[in-house]
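What follows is one chain in structure tokens, specifically the form predicted alone.
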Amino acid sequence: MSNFEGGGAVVTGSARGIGLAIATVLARHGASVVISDIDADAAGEAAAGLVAEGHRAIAVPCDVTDEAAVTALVDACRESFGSIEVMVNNAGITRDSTMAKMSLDDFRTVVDVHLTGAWLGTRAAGRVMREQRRGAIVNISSISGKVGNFGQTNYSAAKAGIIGLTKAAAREMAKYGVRVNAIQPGPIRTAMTAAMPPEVLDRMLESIPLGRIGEPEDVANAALFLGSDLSGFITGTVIEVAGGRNM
């Protein structure tokens, strides 16, 4: 799938975790990568790590809820690498609480980062990709947007909204040769799952037919596929990367 030929790829929320795994896999398959994160220092370190491996990468700090910042992020990719072939809207946060205890601010903040951030990223990348007449946008949703999680009305609502955004944007962008798809990760080995009590993790494993927690690279490989020409006739779809959980 090394068909990016140095073309630019932006991954938001990519200083660490799933986002960094996606950026790394894209870079290793030929993309010139923009590491973007609200944490400027961590973004710089992540980009430097990719450069040390021999890849082309830059860091561009970005608050995905800031319209001007997202526009500048996409423009930086095009100016640095000549194009934007792939846009991965991955940035996200959690503010977990039961609905009865959740503040309105915590609801709005999570929806703003996930859903508004994905919308701004899709719109900004779409503007450039329409001119290019090509490109792939990958929005990172969650299996929580399919089944809902206790204590995550904000997160589940935002992740479900990303699916609607993806399908509507795919319809609008298809005539320009731009594809828009989404990934719904299930349980993935991150800092959050590492902090779970062993008995909780064991119960989770019992619900996964493939019998293991997912790795960040599992999500990254799905993003690589959706960003590459191997998925050239795929748009408006959702890939679950969840080991069969909730199928």
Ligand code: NAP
Given for the second form:
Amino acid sequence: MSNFEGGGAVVTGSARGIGLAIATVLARHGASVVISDIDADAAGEAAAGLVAEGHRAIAVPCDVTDEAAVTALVDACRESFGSIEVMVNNAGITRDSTMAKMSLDDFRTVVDVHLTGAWLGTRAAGRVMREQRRGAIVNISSISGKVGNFGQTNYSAAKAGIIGLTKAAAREMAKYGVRVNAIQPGPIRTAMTAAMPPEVLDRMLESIPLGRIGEPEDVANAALFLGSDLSGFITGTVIEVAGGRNM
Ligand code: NAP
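Please move on to the form predicted in complex with this ligand, as the form predicted alone is already shown.
Okay, now the whole complex, with that chain kicking things off.
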């Protein structure tokens, strides 16, 4: 079943890009969504857009590296919508450069937003979901965490760490009826990829068996599947949404 019957879903970093696509597809399948982002104004606009489409949505600003804010985010979902059925840890940043030039701050900041942020989100949602005896957590990793990307030692390390977090948390929470899975997107058409030089994008296209860059909705549909009862016997897994690249 992919109709959430009004139950709550939280998506971090969902004012735009992949996060907004995930929140939108969850809302279209009956979830009441919490749009959360470090950018409070953008989160408010995104939530207003969903409400204008006839969905139930609120905006809750949250920096995913802030422990108290992440707890408050999950609480806001439960208070507003009565439950938290789905938690999607999606917020992310890049600070690319080769390791020779990368500062310790660039390494720590990227690991903090992706890995610590996903851990805080998994822990906070997990606490409530354990009590509910149901729930699905979806962590957004990256193919970069599988194969390693040049210039992304920080990002690749954080995204690989998210896989370990996902599997360990899945083991801990299975007995409470809580599932934890991850998605590894390949190149997806967002602000991140729009900034790439055309020749780099062309080279990338040649390496994608399905012959196109992914759309945010491709990732959102996988998140919908992992967040819903359609994937009720699936936990601790990783779905690659990469058009076959690096399979
Ligand atoms: P995006 O368009 O940059 O969206 C990321 C959102 O997260 C932004 O709204 C950003 O706000 C927000 N954010 C940044 N730091 C945050 C923090 N500390 N707390 C809360 N929110 C924060 O990126 P995207 O392409 O949609 O990526 C979404 C996720 O997919 C990321 O985890 C990314 O690593 C992953 N991914 C993307 C691709 C791709 O090709 N696009 C591929 C693989 C994996 P600001 O704009 O204010 O920074």
